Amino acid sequence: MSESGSIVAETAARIFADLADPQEVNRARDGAWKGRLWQALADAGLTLAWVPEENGGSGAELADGFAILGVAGRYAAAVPLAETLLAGWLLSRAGLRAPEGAMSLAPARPEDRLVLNADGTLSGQARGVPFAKEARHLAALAGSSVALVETAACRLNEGVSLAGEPSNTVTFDSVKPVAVAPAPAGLNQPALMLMGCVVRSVETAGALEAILEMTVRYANERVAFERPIAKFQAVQHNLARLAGEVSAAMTAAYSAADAIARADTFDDVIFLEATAAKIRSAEAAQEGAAIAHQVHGAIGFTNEHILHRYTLRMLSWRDDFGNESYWAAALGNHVAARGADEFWPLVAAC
């Protein structure tokens, strides 16, 4: 990590262990916390950190952001933090100003399509746009254009996520942005979706790391038949397991992330970082979970142990912008379109 990456990774961490703190915030009997965390994260400019600052952001580094957000995973807050980002992203690579408050984007799901009608308003719908009924704002890929959206003027399901958090279907009736201005050469309907791959895959890899710390320590400290259940063996395999999921989500997930940082465009190798990166983390999510619970027994399961907050939301985060099957089926296209020829220098350039 460069020493800019650090010092907004030490920021984004002193913030959230301040006013996100896993137990502090299960015991809250309602979200008075989100708004005092999310001023505090905007004045420190890390909800726009990818918006230039002529654009209202704070001009941050790509990496810098991947820093913020493996932090905000290791607290799992339900905040749209990460959604912001990539909008601000996504509206700055068009040269749109990003307005202030929490913001979303769609679409989320690599099947949606939006459309920008002749008339300048957009039509189509999006499924699954995370913390939508949340944000003011929503940015907006339709075909080769990026446009802001106003929220209010969509119409808006009530679903919720797993982990119950805002996830709804958003359709856009004519409607008429705040601003819209064309897509860069590049930026399309798979770029996008692959930053978002990368984007949840920092964050479980995030959430696994914290999960894991978690488990070892209860393990430790739950004691069975006058031992800790850590000096049992089946516990210390089980933990190992977890570690190693831990570990290769960890790598996939900072690789893509940093093969994008480095990258001027989404070509080959970031496709294949990406996709990676979405299948191991999601297969982390989902593996990591199960040993995690079986490791704390009964009461991780509970609405008063934290583990929940973690696990339910690496699972939902598996969905967001194509799950591991769709991936796995893309990439598996992919390199058979290639042809076998082309196979090894193909993995050989990542």
Contents of the next structure:
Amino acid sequence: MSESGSIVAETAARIFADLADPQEVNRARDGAWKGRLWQALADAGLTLAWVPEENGGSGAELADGFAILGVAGRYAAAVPLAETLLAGWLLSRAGLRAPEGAMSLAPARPEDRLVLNADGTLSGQARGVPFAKEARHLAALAGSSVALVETAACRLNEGVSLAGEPSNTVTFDSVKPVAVAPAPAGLNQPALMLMGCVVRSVETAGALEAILEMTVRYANERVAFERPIAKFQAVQHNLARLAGEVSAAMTAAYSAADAIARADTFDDVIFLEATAAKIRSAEAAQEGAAIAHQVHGAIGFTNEHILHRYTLRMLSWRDDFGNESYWAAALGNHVAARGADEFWPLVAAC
Amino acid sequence: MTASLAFDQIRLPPECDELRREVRAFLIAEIAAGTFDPHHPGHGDAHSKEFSRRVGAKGWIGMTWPKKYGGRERNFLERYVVTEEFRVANAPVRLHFVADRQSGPILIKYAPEHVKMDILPRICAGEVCFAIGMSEPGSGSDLFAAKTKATKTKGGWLINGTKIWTSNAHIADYMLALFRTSPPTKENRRHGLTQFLVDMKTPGIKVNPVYQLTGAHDFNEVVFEDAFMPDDHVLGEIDGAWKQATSELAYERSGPERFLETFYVLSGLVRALGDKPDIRSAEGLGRLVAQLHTLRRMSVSVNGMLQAGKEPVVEGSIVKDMGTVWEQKLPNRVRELAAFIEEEEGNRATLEEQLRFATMIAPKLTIQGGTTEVLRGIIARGLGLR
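Give me the form predicted in complex with the partner chain now, not the form predicted on its own.
The next block holds the full complex; its first chain is the one shown before.
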């Protein structure tokens, strides 16, 4: 992480600790905390970190934005921060000004397509758009154009993710965008999906770091058979495996974030880094959630415990921007097409 | 409080690119000359005196060591590149690998200067082979149960006892071994073992083969009967060997050899599947590639942190635990993914043969150099559970 990245991450951590403590959020009867948190994040310039100053943002580096997302993952933050960052990034790449307020982006699945009609309107359907219901604007990629759209102009269904957050099918019926600009060369739908993959991987890694910490703490506190359960070898080995999964998710996610932050184009190396991050962090989410729940026992299965805020969120993130099976098939086909002799050189180039 | 895990984002530095090209060119020439077969690690010997000498002449053994001992003072990430390219090619490195990875560094730290000047340059030249004398019939993972005894005599020590599962002992010039110089104390059961440099030509040492389930001769039983070790072959503190296993262990645990030992079945799968695999094979292959990439990035990270002077003990153990479990499962995963490849397709037969060998050697991967169980205990301690 760069020096500015760590400063930005500290700012984010302070805001989340003050306004989005998972225990307090879990006990809250209404969503009032969300407004306060969002305002603080926006005031600190974190929501539009990936938007240059001349377009209304705070002009942070890509690495800084990923650092913010790692922190957001550690707090399992139930606000559209990642979505707004991504939308801001997409708009900025096309030179469009980013509006204030929460945003999301469409499409959010690799198979969905939007088109820009000859009359300048947008058509098509985007499924599983995270937080669409809570977003004032959507950044949309339609072919080789980027558009800013008011969410109110689209038709939304009532979908929710595994974590109970909005995950809506957004239908564009000849929607007139607020602004349109051509996407820069190389920014196509696969590139947008890969960027989304890395964002979700980084959030997952952050969530897993928090899960490891809370699970180790619980194992040291909980007494059974007259000693802390951390003293049982079977529990120790489960936690060692959890540490391995957390390590894999962290490494794959932060490696891909680092690679994207340094790269100019979405080349073969970025493709491997980003798909590997999505695949491996999703696998780690699955394994890690299972171990954390096993160690916590019944208390971890209750609504009042915060474990589910992390596990359900990262399990639902697996499905955004293409799930791990989709990208595994894509990566497998890519490696097969390059051939056996070009396989190791690709791995060694990362 | 939990010790937090750190995997710094480390990329191999630019000087590694040129080195990698050089290493690949060298290996291609060796393969063309018939030194070894990259696709069949089970064929031929895993060691070759001539090959190790040529590697030494290239400056790729002991390459991080001081120049006065024959080293090249290059960094650990450069050594990493050499190690991974050799491993992926299945090059016959057995003769020099142990000396390069662990015996040499221990000598540099603990041997008297004249011993270093005698042995280290010969390691760098690829001329000497080292074995590791740890396990005994009653002492495997429980290292500190070792009983082979060193009794003080005039000018040195007399060794009596038996080491077992000793790889390379039949071809080794030297062994680094743990011998009991005192009984353990009540307060510290690890007390009383001393590390020795053993010249395998010493009278009183007998090496008996123990054949492995593959039929290969790698293991040995090494019997000591009043074998004399001179005082200057004591390495480090008498009775205090337990203090000496520190950060070098992380190099031993986190290298590319800890997840690439069965790599050939994965490249064999890519070859057998061809350029248009069915969706099931493509998805399975993609997951394996993602897992391999992640393990390699973890391993590079640990090596880079070591190079930077950090001590990623837990992270190194995690790499070995996850890497060896992965490479152990790999042959069967590949077997499943290859199940529906048409019989007549050309590379299928080669893959079958690779799988035969990989399946046979798979069980050892999570045992050698520290079992999964021991590693998970170390990780648990690092997490603050023990």
